[in-house]
Amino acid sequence: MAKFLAVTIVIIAIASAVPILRHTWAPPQDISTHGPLIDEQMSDTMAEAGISFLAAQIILAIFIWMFAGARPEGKIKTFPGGAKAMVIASLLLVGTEVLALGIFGQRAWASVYFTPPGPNAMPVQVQAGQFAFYFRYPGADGKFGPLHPEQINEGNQNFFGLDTANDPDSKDDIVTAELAIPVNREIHLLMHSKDVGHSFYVPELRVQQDFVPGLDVSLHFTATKVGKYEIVCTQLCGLGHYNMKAYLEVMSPDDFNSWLKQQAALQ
């Protein structure tokens, strides 16, 4: 029955292999500048994820087989060692793999977070609240007026907490629920949560970030290819989360432009 056993957990192993070897279920079209390190640090980490476990299976399977059906009055054996031995292996080996995938990631992390974005970079605000995202950019004048959150008023669309009245800087500022970006042109996104925690998913641009309640958050990427995509929370954040979505739409920049006078013609 052990060896059995053994023979049993190999297969299940290296069947489980096969899907990701085979790229059964390949990522979503890659949209973005910084994908291409994205994937690849993907890869590099299912590679090394991979023969861990791989080995890990098999050294398992090893051991059921050598040992399992051991007999009572049998001689007991000993790992070489003991358990402060394999102890010390294993933190070795981990530590070793956890430091290799933060060698090799860098430049992936080091381009979406530690790289501030350019000076033409489009800037966007962008508020997540129980169950919505609403974007806001800044109208003519380029500049974004002050948030006042004793002001914000879902009822009468007041979704930024907005002083049209008294602010200036806030009477020619664009509010959208859908994310409309020109392609190939860096934008950043300035990011808070109005509420709990939330998460701005785009599998396209292989981007995921949190909004953290109390904090600004800073995201920026450049989209290269026209067309629509899906924005979704990935954090639960209460009863609707599953319903809490948008839409982020990559348009010429032709088009873009002829959306944003829309959109102001709407405000």
Partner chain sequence: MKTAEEHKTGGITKYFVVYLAILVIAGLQIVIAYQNIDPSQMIFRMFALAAIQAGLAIMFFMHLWTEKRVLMLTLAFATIFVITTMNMIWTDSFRLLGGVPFAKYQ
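Definition used throughout: the rigid core is the maximal C-alpha set that superposes within 1.5 Å between two forms. Numbering follows the first chain given and starts at 1. These figures come from a predicted structure and were not determined experimentally. Compared with the form predicted in complex with its partner chain:
Core-aligned CA deviation for Pro203 between these two forms: less than 2 Å. In the core-superposed comparison between these two forms, the C-alpha atom of Pro253 has shifted by less than 2 angstroms.
Core-superposed comparison between these two forms: the Cα of Ser52 travels 2 Å or more.
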Second form
Amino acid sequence: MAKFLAVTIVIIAIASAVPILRHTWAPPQDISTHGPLIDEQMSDTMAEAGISFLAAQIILAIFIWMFAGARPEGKIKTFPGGAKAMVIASLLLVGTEVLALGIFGQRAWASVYFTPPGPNAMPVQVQAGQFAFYFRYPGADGKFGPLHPEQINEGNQNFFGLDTANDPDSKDDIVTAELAIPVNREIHLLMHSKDVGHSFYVPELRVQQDFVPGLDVSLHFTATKVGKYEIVCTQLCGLGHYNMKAYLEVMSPDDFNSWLKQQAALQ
Amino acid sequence: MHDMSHATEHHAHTPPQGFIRNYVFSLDHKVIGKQYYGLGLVAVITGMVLSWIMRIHLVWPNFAIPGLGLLSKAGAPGGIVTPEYYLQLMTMHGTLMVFFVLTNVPFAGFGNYFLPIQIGAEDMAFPRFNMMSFWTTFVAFLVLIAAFFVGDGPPLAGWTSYAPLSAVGGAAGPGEATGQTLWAISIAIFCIGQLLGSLNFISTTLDLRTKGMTLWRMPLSTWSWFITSCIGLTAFAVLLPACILLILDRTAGTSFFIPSGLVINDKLQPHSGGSTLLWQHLFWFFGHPEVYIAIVPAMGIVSHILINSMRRPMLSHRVIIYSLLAIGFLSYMVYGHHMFVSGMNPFSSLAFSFPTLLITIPSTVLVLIWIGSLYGSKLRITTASLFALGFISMFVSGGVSGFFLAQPSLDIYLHATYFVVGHFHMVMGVAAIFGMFAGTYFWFPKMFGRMMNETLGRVHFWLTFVGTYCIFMPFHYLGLAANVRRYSAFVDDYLQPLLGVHKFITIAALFTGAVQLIFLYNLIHSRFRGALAPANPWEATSLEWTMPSPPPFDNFGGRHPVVYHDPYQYGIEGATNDYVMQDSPEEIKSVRDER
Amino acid sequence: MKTAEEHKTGGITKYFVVYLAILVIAGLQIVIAYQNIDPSQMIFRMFALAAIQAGLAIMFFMHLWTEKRVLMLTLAFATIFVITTMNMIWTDSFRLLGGVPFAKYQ
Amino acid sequence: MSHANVSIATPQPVGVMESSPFSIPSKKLVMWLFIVSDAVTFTAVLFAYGYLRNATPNWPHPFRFSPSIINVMVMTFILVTSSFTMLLGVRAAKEGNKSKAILWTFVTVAAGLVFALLHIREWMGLIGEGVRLFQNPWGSGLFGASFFSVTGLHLLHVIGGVAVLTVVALGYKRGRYNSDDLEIWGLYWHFVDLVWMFVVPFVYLLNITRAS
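Swap state to the form predicted in complex with its partner chain from the form predicted alone:
Then the entire complex follows, led off by the chain already shown.
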């Protein structure tokens, strides 16, 4: 019985590790400049977590195999070093391991959150609402017009509550339902929620950030690969949560400019 | 020393008369413990059925679930779950499981039954309080269940009830009307019940220990209940006002958690000035300690059972206690790791990530001591010890994924994916439930005076062990592939290749759920037909095994046991048996217990 | 062992002084409230005075000073620990005031 | 003692219980623990108030010296005095002077009632000026919400305390409760007083109308 348990534990542990080692289900290929840091951190953590996992499960299995079955005549043996060894091992091995992970992991975090966007970053505003994303480009003047929540009207396609009649800055703002960005250019994303909490998640971009109603948060990233990707909502926002998505289209600068012109004409 | 503990209300040494006094409004901690266990059983079955419905809906969205249409005409017309009903069931599943199962059974249930017995007391310090705390919890349960039957059904905002979705009311869509208010009321009541329970647990542990039962001589399970009640005392004290403020937001028109200028369905909301992050802070300040309220008792129970099966004390009694204490303290400093990408100040994320990583250290100490104590032991395999060993395996599997989620940089990718679902289900859900199973198989003879069927128990263990791994391991893979959680259907293009994994999980979940019928059958059958249990079937040392099974009304029959030994005197050389009970005056050369 | 009861048979004077001190501090708070000082300074002073008041009430009115020292340490440690850890919420409060991080465009 | 390897079993001295580490009766311990828990509850509410106040630019400052601050001063005086009379009551009870203890307790109860009435009068005054849970004439609607929540929670504690002290004092008179019970509920009353010491500066004094 006990030996069977030991074998089961080992089989489960190895079977669990195989898909990880074979990258059966791995993060999609990264398309951002900050992504490699995260990916590197992910594989480091995976290595440490994987070793801890396999070691713990296999030692557990070995000890179950070895010591199960009452042998009344035998003597109790104590693990060499006893509890002191365990505490020291945890403090030294695991302590340094997690501290190292923590410290090195901050590089990726800092590159996203502690550095302001560069001066040439292209500002784009994204507004999340139940259950769609809308994007706004400032247009030729480079300025976003102010928002007027009371004027939001989905029927009139006024998703942001822009007052184009009175605000000169709003006149040339371009509102779209998909996010098109030029490749290799830093994007400064200004995130605004009009109703409840939402989130902006692009797995390929290694970007996830919640929208906070009442507090506009901002993000910056640079996409490095042309293509079409999905933006999904990851913060529970109501019945249509599963269906709240938009497309991110990374274009060459020329394509982007012509796309922007085309969108401006549609406004 | 003046009379200290006897000023407390103590009932007479004769059992009360009548069914109501005996089994319903009973003051006896043993009955109350069983009541908590029963309530947890009802809640876990309900929660499990809900998870079945959700799993089925995820992979066979057009499958009409028989009878579901009767429960909710709007939510599941003809038995086919609507997207909002999926989220409502998910919310109820989470709330029932976290509050009414994981908090109730290992802590309030087993704790109530065995804490007084293990310290040699005849009851809790405040039996009337104890009864009140159960019935308060019961009312909370009824209020929560009532949400199924009101207006547009149960709440939808998840067990975390993030504002403003949970606070703006019916405007935010279905599932946000009366049901959500009932949720907040239910949880507020639940907090009161747990606070009463915690007060009782702490004072009982400190004041009602029998002669010789010093703090260090308390069994590890008692220690874990004691530590849990200390966490509960301050954690629930924060959730209570948070829920009250949420109720005010929903019913009285305040806007603590609702910011200005929200537009829902083209309508500007009248609220202004609140902060959604405030709710998250208050909720998670409770929420993270709550995770440890669920797992610490399971750790204690498992240690207690493991020692008995290994026939030797742990490598160190005290280091285990210190580790549990360290986990308790750290639990207050790490709550922000639930909020890394929720818009919290990015500098706070940094401050929260280090304590979160540090919590690995006491957890590792615990695991190493459990495994290290196995070395050189005389491990006896019973169903209880199988579940205890399974707990270690599960705790390790769920624990290592904590390495990832403790780091804000990886949380950018993994937050709100199935990786998180896999992590917390394994480390706090399944591991705690393994603790409960182990506790049930171990203590059932004491609680009901009859043995459980070992063969059925083993079958139950094997199928559950393999089954839960089949369910929850793939969750991690889905998370690595960026599969977002809380989706009622996977319409995104990049999720299509993952549907096969979901099918596998659903089948595993249906199978593992069905396996629990073996447990239920075993439970009910053994309760009435099981072999009569001797007083000490496991040759254990702690005080609960010194009395007949089931224990008499006042536990020790009016006598006060005197404790002479440490709780776990197993493997004694020169003793009559290989173990010496705590209250045995036998002179022994104690097993070396390192500190 | 000294218990609360034995101490309480002592003079009433000590408690009267504590009572007066609490009232005087309450008055002092009002004086501070009308001074023109920086809000953070004001909050700090208010809090310090309130803490002294509370400390006096706990130690003398509630006799914690004459209980076993371990009770005082336990209660004080538990309360202060939990309240201190709760302070992490403020980081977001200040952000709301300043608004958007990196705010350049609106 | 309490070492894990005390190897020789020695007969225990008389007494059937281990002593409590704090050497106080269980009921008193529970009251202390309740106070810790309640202090955390009040902290959470006060922090929520502070968090929102800090983040709100147009926070109103409606409390004038007369009548609001004078009223608060009177209320503080009454509550602190009631705490003192409670102390006198408990002292008398411990000395066995039952009638004096009951007298002082009822003085405390009366002071508590006056406090509650003054507080309700103040609420009524504010409501008369147009303050509601969700709006007020001066600025952020959060003012009313947090003011009424914080002071309301405190007021509930005062009213609860008045009720319990009445019951305990009457029970003490009839011999149902002893001086310990009076002392324990005295602790609760002091705690209510103690919370007020934080409510006054943070809820009232930070929101005074300034001359400028």
